[in-house]
Each structure stands twice: as C-alpha cells, then as structure tokens.
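First comes one chain, alone, set out as structure tokens in the form predicted alone.
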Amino acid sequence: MRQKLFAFPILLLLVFCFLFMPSPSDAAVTKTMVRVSHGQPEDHPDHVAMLAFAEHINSKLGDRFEVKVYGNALLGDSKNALELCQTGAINYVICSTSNLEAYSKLYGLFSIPYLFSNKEAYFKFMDGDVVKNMYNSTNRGGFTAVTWFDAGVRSFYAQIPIKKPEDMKGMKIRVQPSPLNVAMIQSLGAGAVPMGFGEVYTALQQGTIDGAENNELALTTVKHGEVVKYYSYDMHQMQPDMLVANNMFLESLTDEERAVFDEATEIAHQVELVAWAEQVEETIKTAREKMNVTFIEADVAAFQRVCAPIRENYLKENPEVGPYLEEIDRCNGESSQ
C-alpha cells in the first residue's frame, strides 16, 4: 500500500509535464550562430563579399543557422580575432597571410618582395592545386583556410614621392608584423614600424610614421588619402587575404550542411574578386579628384635588385617553402609566354 502511495505523486508528475510539455512546433527552434569578423569597412569587398556568404547560407540552411558578419574591426583586430577563431567564439575571419605566419611559415611566402611576376601569374598560382595545401597548414592553430580573397598589389604611399629605393633612406615605414615585411623595408634604407591597420591614419596624421605600404584602397576606405599624398607603383607584394574557419565548426556540420557552406565560400570568392576589381578603379579616380593623391610611376626595377636576396634567405632557412616556389616560379614562366 505504501508503494502505491508513493508511485502516484510521481504518476501525477508525468501526466502533469505530458499535457504541459509544449509540442515540437510550439518549442523555439535554437539556431546556431555563425559569426564572421574582418577589419575592413562595409563597402569593402570583403564585407560584400561575407554578405554574399551569408544570404546563401540564411536562404539555404535558416532554420538552422544565422550568419552575422561583422567588420570594422568590431570583434577585434585580426590577430585577436584569430585568436578567438582557435576557441571557436568566432567561426570565420579573413585575414591577411601576414597574420598567419604565426602559426605557419608557409604562409610567409606571399610577404616575399617580387614573389610574382605579373598579376596573372599571381591568380594562376592561387587558382591552383599546391596553394590548397597551404590550407590545412595552420590545423594545429584549430583553423584551416577555405577560399582566398584578391587584395591587389602592394605599394608605398606617404607624404613625399618614392621613385627609388634612395628616397626612402631614414623614412619611418608602417608594415604589417611579418618578419619578411621588417626585412624589406631595412634593406631599403627605411625603418620598419609594426602596427596594426587601424592605427596607421593617426600615425600618418601625427607623423608618429611617414608612410605605409598596402593597395590602392586603403586611401579611401580608411581615408589615408586625407593625409598622404603620394602613391608610388613599386608593386613590391600581391599578397591575398585569406578566409579561415574554426576546424570544430567545420567538423560538426553534416555532409548536407558542409556542402551548402563550401557553395557560400565559393560564392563570396567570386562576388569579392569582381567587386575588388570595380573598386579599384573607382578608388583610383576619387584618390584623384577629390583627395589630390599623385599617382606615380616607380623605378620598379632598382626595388626589384634590392630586395633580391630576401627571397634566397627565406628559402636557406625554411626550406619546406621550396615546393612552392618552384610552382610559383613556374606560373611565372607561363605568364611571361
């Protein structure tokens, strides 16, 4: 008798959560958030590129997932950003190749001066087979890249025109933190100053350093334009950004989800290659006109002699990168036919 008085309170209970408990359509479905991060502003081509990313998995897969991209640096630079990316707070960040020499060498191929030829040597060998082994190189970072994004070609900007390496003799150049990048700009007589992209207009304005290197771009989307007026085509670097995912993430999507991620990726590849080429021009034109930018023509040449030998070092002390350059070398070839 005792037993069943004890068995009815919990009998009650179960009835009590069966005709209360909310029914599979009334519960709230639970999406997972994907988080995507870069630095740059949204009219850049990487922003419009992860909005392209986004709608295609929202229109795909939006009842399970939501994507939100986030640029203007607004989850941290990309050196914090990866960092996050390892833990998995953030799911996907472009950065640059320079960012990424932390955590694999092979990456400091691409902060080589003159490394490419001309750009179509440049999008053969991106477009190709070696470079995607470079992909999983940064695996025991706890992300791998998935696509790469076109950021042009590097070149000086500052207050005074650069023609030839001698005109930057005791400059104070900001770089991105890449030992490759340091050495460049010593070999050119400048002083290399590390710092981390959104501080670089302030230390222009200030004269903290008195120029930068990067593509035509940032004179508008961040407005070094305003406080510089000398853009010299040395071309010394066409470095890609890199899109990179957290490997956990990857990991726990379904066959079926995966697929619909790598079609996104593959998507925002090519929205970011055409939207950078538009760009371009038209940040060209508006440097121009409306910011006064001097757009000058360098003795690429005599920059070409004078970083020579980083290329040889590099390879003397991380002979792994030698595959590459062999490709690399090869794509060169190609191209100059």
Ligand code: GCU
Second form
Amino acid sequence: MRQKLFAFPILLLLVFCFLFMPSPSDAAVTKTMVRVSHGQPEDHPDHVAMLAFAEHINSKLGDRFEVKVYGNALLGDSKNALELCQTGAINYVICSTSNLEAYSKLYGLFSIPYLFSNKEAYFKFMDGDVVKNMYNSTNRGGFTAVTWFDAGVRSFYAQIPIKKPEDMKGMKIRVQPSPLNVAMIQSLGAGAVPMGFGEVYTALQQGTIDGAENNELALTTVKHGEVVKYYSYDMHQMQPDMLVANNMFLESLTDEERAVFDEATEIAHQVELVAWAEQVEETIKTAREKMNVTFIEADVAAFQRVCAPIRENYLKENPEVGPYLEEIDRCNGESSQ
Ligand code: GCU
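We have the form predicted alone; now please give the form predicted in complex with this ligand.
First the chain shown before, then all remaining chains and molecules of the complex.
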C-alpha cells in the first residue's frame, strides 16, 4: 500500500514531464524574436525600409527568426530604445547621429553645422570606407552601426520667417538632445531646448518652444506643418539616421545567418534611399498646398559665418575626429569641382 502511495505522485510527475518537455520538433519551431525600434510613423522611409528588412529575413530564415518592426517610438524614444538595445531587449534601433553622440564623440561630427558642402559630398563620405571605422565606436555601449539611412537636410521652422541669424534672437528652439546642437543654437543667439522628437508637436502647439529644426518630412509625417507657418532653408546639417544592432545578437548568429542579415541590411539601405527621395518631393507639395507652410530661402552664408567656430572647437576638444574631418574635406573638394 505504502509503495502504491509513492508510485502515484511519481507517475503523475512523469506524465507531466512527458507532456510539457519540449520535443525535438518543438525545439525546431522555437523562433528568435528580432525587435526593431524607431520613432517615425509607419509611412516614413525608415519604416518602409525595415519592413523590407523583415520580409527578407522572414522569407530566408523564417523557421528560425521572426522580425517585428515597432515604429512610433512604441518601444521608447531614441534615447530609451538605445538603452534597451544595450541590454539586448531590442535588437535593432534606428536613431539619428545626435543620439549616438552620448556613446561616441565621433558621431558628434554630423552635428557640426555646414560640415558637407553639398549632398554629393555627404553621400560620397557616407558610402566610403572611412566612415565604416566609426561603426564600432559604440561597442562600449554594446551595439554597433550596421548601415545608414538618408535623413535629408535640416533647416529651421517656426511661426515667423527666419532669414538670417538675427531673426532668431531670443527664440526658443527645440534641438535633439546633444551638446553640439545646443552650442549651435546658442551661437545663433537663440535659446536651445533639448527634447525628444515625440514631444515637439505639442511643444510647438502650446508655445513652449518658438520653433524647431528638421528635414521637410517632419512637416508632414509627424505633422509639424500644422503648427508652424514658415520653413526656412538655412540647411545647417545633413545628419544621417543610423541602424544600430545589439552586439550579443550579432555574435550569436551563425555565418550563414549573418550573411542573410547583412543582405537584409543592404536591402533596407537601398529601399530607404529610394523612398526618401520620393517622399521629400511629395512632402514639400503637401506641406505647401494642404498645410499652408511657406518655404523661404535663408541667408545661408550669414548662418555659416556665425557657426564657423563650432568645427574648430570640436576638433580641438576631440582630436580623434581629425582623420574623419580630413576625409570629409576630401569629399567636399571632389564634389564641388
Ligand atoms: C529626424 C531623424 C530622427 C530624429 C529626429 C529628431 O526625423 O530622422 O532620427 O529623431 O529628426 O529631430 O529627433
């Protein structure tokens, strides 16, 4: 009788183990979830690009991975998403180079006003080999850049037309959280208000800030065109968005898997460039015709003069950016001929 009493719980345990122990075929269907995070709406080129990325992975490695793309800062704004990418909770994040300044001074370069003399020079640098040396400069943070996305040219927009630096005196202008962006606004005689991208619409609407600066897409995709009247082409920065990936995740991939992820990354890059070029044309038309935004030319040379010392100061404080500045100058030289 005592033997029977012991045997029953043991039997129960065996049945439980049998039912819930993963079988070899279960193990085969267990997929690794790959989370991608960015702060743009779902019609933005960044999102379109990452859907192409997801499609490639899901079609080639769908038995092992499932890629999910979270836009609209659903997993947190760029700063928070990067923190989650450090721990591996998020695998991929798209963020601007301004957000990476906190992890590597090299990315501060892109916040230097008028760094590139034109779009051709910017593309030449971004497509070259030298910029790739920057990619792993955030390794200390546990992530690395894998490619770049075009994010156009940044200019100021506000309720009033900004044509020259003096027009900005005393204005409160939102900037991306980074010391160089703050320095730029201060040198123009305005007050810098660093804040996350998602807070800008309400801050403009409520008058907490008088203006902001971004590419034209911000007018339509996140609707800033509803709350400003003038977009002034002073064209102070060309800052790419970077796609960064958690290092532990990249290292966990087999060579074969890594090759497919690299292909998907290249597809995303190409898709983004095409989508960007198409959308920027469309956006200007929509902002002008449907949102009544007036696009004006600013005195670019006057802005350049005021901002000129920022480059030298940054180089003095961060001599490691020297070789990159030399390469940028080379690209500028070649493209302005
Ligand atoms: C652009 C850029 C974003 C960035 C945003 C900002 O939209 O693509 O990555 O977050 O500017 O001003 O914060």
